[in-house]
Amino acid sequence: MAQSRRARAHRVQVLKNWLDQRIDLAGMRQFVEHKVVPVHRHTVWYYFGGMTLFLFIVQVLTGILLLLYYQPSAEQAFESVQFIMTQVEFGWLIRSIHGWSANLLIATMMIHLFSVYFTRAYRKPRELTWISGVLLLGIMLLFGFSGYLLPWNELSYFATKVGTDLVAQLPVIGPTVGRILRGGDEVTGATLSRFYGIHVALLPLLTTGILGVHVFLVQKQGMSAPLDIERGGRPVRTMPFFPNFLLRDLVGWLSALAVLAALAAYSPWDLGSKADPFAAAPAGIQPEWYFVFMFQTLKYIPAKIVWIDGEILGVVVFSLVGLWLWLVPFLDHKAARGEDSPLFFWIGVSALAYILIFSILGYVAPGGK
């Protein structure tokens, strides 16, 4: 038994000398028992970066097992998803965790982004990751909003008919990114084929890239502790990113699990009627949750602002935010010099109270022009 288990160890031994001569397992051992991660009040909000990646993950796994069924056309999606709710064994679960996943990952991320936000973990030298989280953040409401007419329900087809109609009143390129989308002038098969290729094909090759990019900067660059820890002048507490802080990243995962299993068994996700593009549009019709606080907004700008049609007013005011958000880092020169900037933080206040405001409103008061 004893020569077995020598033989055994050989074995282990030589695979990773093996394996050390390839991809130097020696380096990337030092270089995680080297990693420690900041520990000060704040630190909780280090693991929501952690849930995202987890739920990602499980967009990927369960879009996977979906695709195995799906038929992308306007005459068999529909009846394709509801083959998966009725005929394929938990077919029905794992939509619902794929859909429930979806939404838990975008709010995993928005709480991600303002926590970097309020504690300016944006700041010199992590330019480059809060640029790449943001595009992230873009690319994951761009697969909430392909993957929204997939189904081919009545309530995604309409959805889908109101939020590209808004895209095509940008000015100079929305009639054409309009046409692109929809592959016409108005939304039909053409467009489901387009979404679908976009959500399958196009979206998972710019969140490998990006996604990759973000991983390698939060690993090369560490984890930032806010401004006031670092200019009290004392060392910062730190911990071993391994095992400490990655079984605490683990319960942050199996957190999500749950609460994502939960919702996934006792709220399935329901299918709806299939879309009719000759019936009239079903009343109170709203985008996904993470839409709805542009779409009340534009529902209380007025129809003409002097010369300027309201809608197109707002998709540019939108437009513009999303680009400042992007510029943040270069704009906050105080965060750059390691010193408070009380603008940027009422502003972050400002727009976190917007959303969630104007998110209620678009659910207890849906009415507007």
Given for the second form:
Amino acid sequence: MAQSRRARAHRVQVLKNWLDQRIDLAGMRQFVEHKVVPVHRHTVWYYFGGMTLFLFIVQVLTGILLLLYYQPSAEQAFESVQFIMTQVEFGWLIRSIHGWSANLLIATMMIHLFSVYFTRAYRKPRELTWISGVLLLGIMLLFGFSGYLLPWNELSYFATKVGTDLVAQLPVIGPTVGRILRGGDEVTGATLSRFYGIHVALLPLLTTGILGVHVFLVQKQGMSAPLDIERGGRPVRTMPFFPNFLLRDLVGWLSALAVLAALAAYSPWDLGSKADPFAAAPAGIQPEWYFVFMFQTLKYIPAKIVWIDGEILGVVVFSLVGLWLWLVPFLDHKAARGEDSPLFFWIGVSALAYILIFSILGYVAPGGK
Amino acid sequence: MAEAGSSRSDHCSGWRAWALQGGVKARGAIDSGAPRRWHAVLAMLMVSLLVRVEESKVWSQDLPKGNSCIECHRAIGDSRVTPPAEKFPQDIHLAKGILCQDCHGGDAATSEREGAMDPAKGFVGKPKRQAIPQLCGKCHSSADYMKKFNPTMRIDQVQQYFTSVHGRRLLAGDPKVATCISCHDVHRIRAVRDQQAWTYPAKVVDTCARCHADRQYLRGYKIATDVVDQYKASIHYETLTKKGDLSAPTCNVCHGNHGATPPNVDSVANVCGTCHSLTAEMFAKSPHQEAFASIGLAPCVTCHGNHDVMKTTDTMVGTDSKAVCVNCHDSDSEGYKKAAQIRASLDRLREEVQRATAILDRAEHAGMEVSQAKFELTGATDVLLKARAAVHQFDPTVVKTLTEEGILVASQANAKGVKALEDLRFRHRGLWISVVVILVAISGLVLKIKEIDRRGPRRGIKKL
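Show the other one: the form predicted in complex with the partner chain, since we just had the form predicted on its own.
In what comes next, the whole complex appears, and the chain from above leads the way.
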């Protein structure tokens, strides 16, 4: 018994040595052993980044499983999803988890973004982490937009129609981008093929690269402590990344998994009826919840503001806000100097209130214009 | 525009004066002295002004230029002679290039009244009512002429009309009966399928109602005037107007249009059978065909009514008070027993379909995908429809064979609904088990974290 244990320990040691000679395991071990995470009253927000990463992994795994049966054509897309939900063993669960996880991912990502924003974690030297993070948010929104069409049901068809019409209204590049996205002037099977390609090839490729950079930067630079704590100059309590923080992160992952399981079982992702391009748009059509505040805003904007088309103006303003958000580390000079920046704080509070109010209005007061 | 208007006024000055001095009834008074002429000129100017204002409101469509009939009838401003010109812009004949003189004769190129309305030039004026069918038939009964406009159009309308009650009475000298213009309008005749046409299917009943619901007008004819109200309460009218199904029957579908005649007792089944062909055929082969004929009962309408045909229900069959079978069959008769058997078969299938529908709806509302089962259930619904039609064979065995087939389909769909609900319960159980497993794992992790925190001191204090 003891002999076999010794033999096993020897084999493990041989493997370690083999790897050590090739990928410097000792260096990595040392890095992990020395990596610490600050402990303060805002530490809880750190876990949302990890939860987002976990949900993304869930998306990749369930997405791969769905790919095994999904048929990306206008004739077969709906039927193939129907097949997944009724005939494939646990297909209903896979699709439901994929749908719910996508939504939870956007939610945790938004929480992560606002927590980073309000703790000014984007300040020097973490500008690139923020830049890559905002890019990832944009990519996740594109994931949501492109994935929404894939079941080819009535709701997704018309939501895509509205969404691509908005893109096509952008000045100068809009019409061309709109045509490229749709593969023509209308949402057709060609649009479905493109969205499928974007959803399963282009966006995963971009995500892999940018997520790699983002995670590398987080590991390289470590977690940022809030400005007031850092400015205090006092030593900050810390905990080891491994295993203390990682185990806590795991609790967050498992909690997200429990919520996913509950949602998937009690509110399965439904399929609706097959898209009919010749049918009238269903009443009360709305995009996914994370686009509702923008959609609702466009409803309130008058048709014409001076001589500019209201919707075009709305789309342009949202694009500029997105650009501003992306570049915020370079605009908030005070935070970069380690000073308070109340202007950016109040902009953040207003943006959060705006998103909440307009999202709620989108559900309780769908009219507007 | 102003020039055209004044030129038209000049052309028609004589006409206006004629109209102002008494119109049709006072033709001879046109040259009755200078003072009156001055008054006439003054009045004419005022009328011209009014006409000019009215023109811009009423005659919005292009009318042929230089047609003295239209120009003068528009310019006169007398409500007794303007309607034809007022209505004509919407007439299909104008759209096809057929103008006033093509029906009324005369010379539309002449602006002088005498020349334009010269009987020597074929002017017939307003035709007598009895002459209207022949007048329309001049073109509409000519294959050579009509094929220029519509090669598929029938040309036997006038011939058919004279076989109708309307046509026969017109020939007998009754001027009140309907002629072409009673149903098609006059001077604003629209294409039959034009939604504004009096002949548009949804409007036909109101067209017929102008006479057939007018008690005063029909006094002395011994015709019921409540048929329109009865029809408007029927399933046929509801289908036609509320569902917009233009194939649903209206007056002319059963009575004929140009050859309008009430169907006789022995031809009712043929009339209903033009749409309900399957049931009519079944009835014809059933024992009821002979039985009805022997006692002078009309098929179809005896059970379903005629103008007030209601939506059929299964309660019409059977032995309870709402069933029509008990109107003839005594409780100890063979027919009575058969009626009860047929009703029982229908009830069983209907209940099975309802049971399957309810369970599939429940599963669907709970988020289960049961669209395939719902599609399969439509097979049972189709069989139920067939079984209801098969009632007209009055053979319990035939109905039962069909309903058994439907019950099998419905019970299979029901089984899929039951399985979907079982799956749902399985999923819920699976959820609770997985949640418990996850919670246990979380608890284990929390304990481990506490142990690690306790055992190994935190890396401690660090200056960031």
